[in-house]
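One chain comes next, on its own, written as structure tokens: the form predicted alone.
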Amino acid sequence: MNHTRSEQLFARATELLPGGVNSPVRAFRSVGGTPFFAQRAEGAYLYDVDGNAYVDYVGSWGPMIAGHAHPRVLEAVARTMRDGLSFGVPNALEVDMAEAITAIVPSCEMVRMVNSGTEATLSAIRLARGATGRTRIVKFEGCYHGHGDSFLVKAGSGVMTLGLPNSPGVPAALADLTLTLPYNDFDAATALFDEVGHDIAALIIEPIVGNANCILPREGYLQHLRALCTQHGALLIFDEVMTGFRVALGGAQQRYGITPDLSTFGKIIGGGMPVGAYGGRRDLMRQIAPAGPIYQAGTLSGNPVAMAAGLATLELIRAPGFHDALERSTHALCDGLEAAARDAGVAFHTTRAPGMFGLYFREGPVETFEGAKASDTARFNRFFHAMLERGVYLAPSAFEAGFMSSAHGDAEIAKTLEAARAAFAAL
């Protein structure tokens, strides 16, 4: 493949943007090489500025569950933007979005729109502290909740990809208020709450970890955390920015039958536009200004164009059988990859939930952050480039989940598995 124009753009970008990018994982630092620059996208495919086409398993990091540039989403955006891009006063579409979210996710009796997943998680933590009068929060090793100071302690995603487990610039005093637990460890969670449960405002978790690749909860684990939070008066926050509306219509909380106190969302509810939201019990959400004393605001929150894109996407995925079909496609891809690796004699394991998956160059199972870190990242990096050269784009990090969309059909899966057989053989 020719990448001349991408290389030229990256050379210009490195003089103007830190690392040449506006979000770290895009720089390909983990896998090596030069990132490609996108020109356009359609369905399951990305097209770069040099004219190369890729079957895309990143999907803008999750929002494109119905595929890129879906006609109904584009029509909704075009129709809405003709009336203006932003108003700074309430608009009807943000009410429609709130009605949609609260109808789909019963634990969210009220919701507040924001502009990113990071804003959503920061706001949920502030609400939890204000509502409980406590200061400490609990997070999990390898989970990433955005770049807020409280969350950059033993985080996943790009923090782990770049080898920065704790970021400079985070005050030690603030980091001390963040307690960390190993994901899927029942005893560690019980011991922590027994020791300091009376000080904990909230526990925040990715119910399916998507930022240390893809780790699923052990049976009963999320239920155990729900019981601990209830027992000790702490709030349970599900960060469903990634899993919300993807692993089931009602997210991971529907899939596993858990009722969190607060939830955070993003990605799919913007249909590819910048968006976030947090919601939960009515008594908690009524403490947010102007209804209550806990302040949070945003100039572009509830942006009408973003709301239109998100509402069109939600309408698409509410179609009967949508998530069942997505789950079948995910299994077909992962089963095929495992078979191809087995035939090549390569140690390889996949994890999967509807519409998202993890790739590990090691024997399974992988149920912990330590298990994820034991994957052969050097081998993943070689596999990543072998797939990219064959027209398949995977997340450029061994510590990021992959995403399926309804646009990934039999032809795209077959193309991916053909590329994988050659890539595994090359390893």
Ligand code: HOZ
The other form holds:
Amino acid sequence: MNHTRSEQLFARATELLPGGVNSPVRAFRSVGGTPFFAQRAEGAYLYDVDGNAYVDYVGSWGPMIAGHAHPRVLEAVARTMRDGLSFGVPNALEVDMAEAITAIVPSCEMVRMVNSGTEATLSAIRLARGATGRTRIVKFEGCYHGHGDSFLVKAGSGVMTLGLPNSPGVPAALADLTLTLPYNDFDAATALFDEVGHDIAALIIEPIVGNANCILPREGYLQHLRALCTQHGALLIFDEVMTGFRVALGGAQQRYGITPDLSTFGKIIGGGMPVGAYGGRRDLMRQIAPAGPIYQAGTLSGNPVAMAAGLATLELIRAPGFHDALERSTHALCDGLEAAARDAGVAFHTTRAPGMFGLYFREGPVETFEGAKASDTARFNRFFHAMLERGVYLAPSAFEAGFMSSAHGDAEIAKTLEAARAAFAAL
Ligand code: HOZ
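For comparison with the form predicted alone, produce the structure of the form predicted in complex with ligand HOZ.
Next comes the full complex, and the chain you just saw is listed first.
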């Protein structure tokens, strides 16, 4: 494959943008090499500036669940933008979006739109602290909730990828208020709540971890956390920025039958535009300004064009059978990859939920962050490049989940498995 134009662009970008990028993981630091620059995208495919095509398993890190450049989404954006790009006063599409989210996710009786998942999570913990009068929060090792100060403690995603799970610039006084737990460890959670439960404002969790590869909750684990929070008067926050509207229409909370107090969203509800949201119980959400005293604001929040893209995407995924089909294609991909690895004698394991998956270069099962870290990342990096050269784009980090869309059909899966057979054989 020729990557000349991408290499030239990256050389220019490196002089102008820190690391040549506007978000770290896409810089290819952990897998090595030069990132490709996108020219356009359609369906399951990304096309780079050198004319190469890739079956895309990143999907803009989650939003593109209906495939890239879906005509219905583009049409909604085009129609809406003709009336103006931003008003700074309320618009009807914000109300439509709030109605859609509250209808799909019953735990969210009210929502507030923001501009990113990071904004959603940091607003949710401000609300939790304000509402409970407590200061400490609990997060999980390897979970990533955006780059807010309180969350860059033993975090996943880019910080894990770069080996910087605690970031300089976060005041120790603030980081000390963030307690961490090992994911899927029942006893550790019980012990922590027994010790300091009275002081915990909220426990925030990715119900399926998507920022430390992909780790599923053990049977009863999320129920256990729900019970602990209720018992100790702490709020349970589900960070569904990745899982929301993906692993089921109503997200992980629907799939596992849990009612969190607050939830955070992003990605799919923006249909590819920069959007986030947080929502939850009415008595909590009514404490947000101007209904209540807890302040949070945003000039572009509820942007009409972003709402139109998100609403069009939600309409597509509300089609009957959408998530069942996504689940079937995720299994077909993961089963096929495991079979290809077995044939090549490579220790390999996948984890999966509808529309998202994890790839591990080790035997399974993988149920903990320690287990995820035990994957052979050097082997993953070689596999990543072998796949890329064969026209398949996986997340450029062993610590990011992969994503599928409804545009990934039999042909794309067959192409991926053909590339994988060659890539495993070449390891
Ligand atoms: N938060 C994104 C993945 N979990 C990072 C994307 C990027 O750095 O490009």
